[in-house]
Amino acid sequence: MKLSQRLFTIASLVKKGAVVADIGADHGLLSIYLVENKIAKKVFAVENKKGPFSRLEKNTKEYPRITTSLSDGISEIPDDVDTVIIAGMGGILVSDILLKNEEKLKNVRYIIVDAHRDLCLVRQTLENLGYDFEKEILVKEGVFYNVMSVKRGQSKLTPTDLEFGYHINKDPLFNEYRETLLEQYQRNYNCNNSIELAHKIERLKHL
């Protein structure tokens, strides 16, 4: 099976052996290849919404090693579950999965998330939930995704981590990433000129 490279690169920050929770699994891609792959020992996929959940048990009825369910969020995660993937949603509907149900954490070591929107906001929850960041991966498909993996511990994010990154500016795409991210701060500068924003692209520029 063919991944895209987003779903590759969040399948790739999967530790071997774990037991996942893909939260708002679509049509269960990366699911599957996480047991096709013997990289996850089983996987409890997550839909929300009656027509993809539906194509979602078509496409794993197949895979013993899969569980599906028509659910929210992980408002019914297994207490087994050791990592929890949430990918292609806003950056406000993924910190508001993870705040509704805090007590479904207690036993998640591994948070791997693929936010559209309001990366910022992620982090910041992400790191008061009690989780320290691994790595962050830029990916483009068109435009450019952050995928985000952290471990329980206790975060060392810097202010320009916050905003910008874990490292990312150590990452291979970072140089076009950032053109991209003031081409658009600009933009919006230009509009309204927000000294938020003025600050925004200096710290950018020095990076």
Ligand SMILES: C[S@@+](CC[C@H](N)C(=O)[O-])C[C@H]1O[C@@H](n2cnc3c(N)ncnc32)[C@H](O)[C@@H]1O
Contents of the next structure:
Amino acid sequence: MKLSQRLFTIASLVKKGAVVADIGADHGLLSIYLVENKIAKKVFAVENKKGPFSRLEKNTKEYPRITTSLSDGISEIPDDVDTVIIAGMGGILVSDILLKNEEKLKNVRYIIVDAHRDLCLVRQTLENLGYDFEKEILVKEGVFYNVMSVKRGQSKLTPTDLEFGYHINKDPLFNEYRETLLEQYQRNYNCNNSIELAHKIERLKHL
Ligand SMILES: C[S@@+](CC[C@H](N)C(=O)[O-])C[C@H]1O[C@@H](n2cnc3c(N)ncnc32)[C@H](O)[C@@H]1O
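Let me have the form predicted in complex with the ligand next, following on from the form predicted alone.
So here's everything in the complex, that chain up top.
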């Protein structure tokens, strides 16, 4: 099975032998890839909507190492899950999912997030929950995606890491990403002359 570059990048961050919860598993492609390629020992694939859940059940029924669950976020993940993946959602929703059932993270050593907005909020939430950044990887598939991976531990995020991404200026796609962000910020700045945005543009130019 061939995954999109975004999902492949997420899969490449999962440790071998992990017990994974794939939150918002939808089509189940990532869950299937993880067990087919013997990366994950087992996957708990979660959907909170009936339509996507039926499709998930249908697509994964031949994979005994995938358990499906019609439930909300991480509310019902089993105690042996050590890796949570939340991909393809807005950052506010990702943060809510993690914060709403924080106690469920007690055995979770790794979290991998691909949020599509409000990335600073996601980084802040992960840090506040007691996770340390391992990697943030840029993926370009038409638009840019930031795939973040964190592990249990004391975070060392700088204000620049929080705002633009963990060690983001070391990423091979950084220059292109910066140009795209600058264009967006500049367009917004032209419509609303906020001082905050002007400062952001300056900080980004000097990264
Ligand atoms: C855009 S899809 C992303 C699918 C896949 N994770 C990916 O990255 O390609 C987002 C999925 O998350 C599901 N979802 C949204 N909120 C959820 C929640 N609180 N709990 C479980 N699933 C949720 C949606 O039903 C949808 O199928």
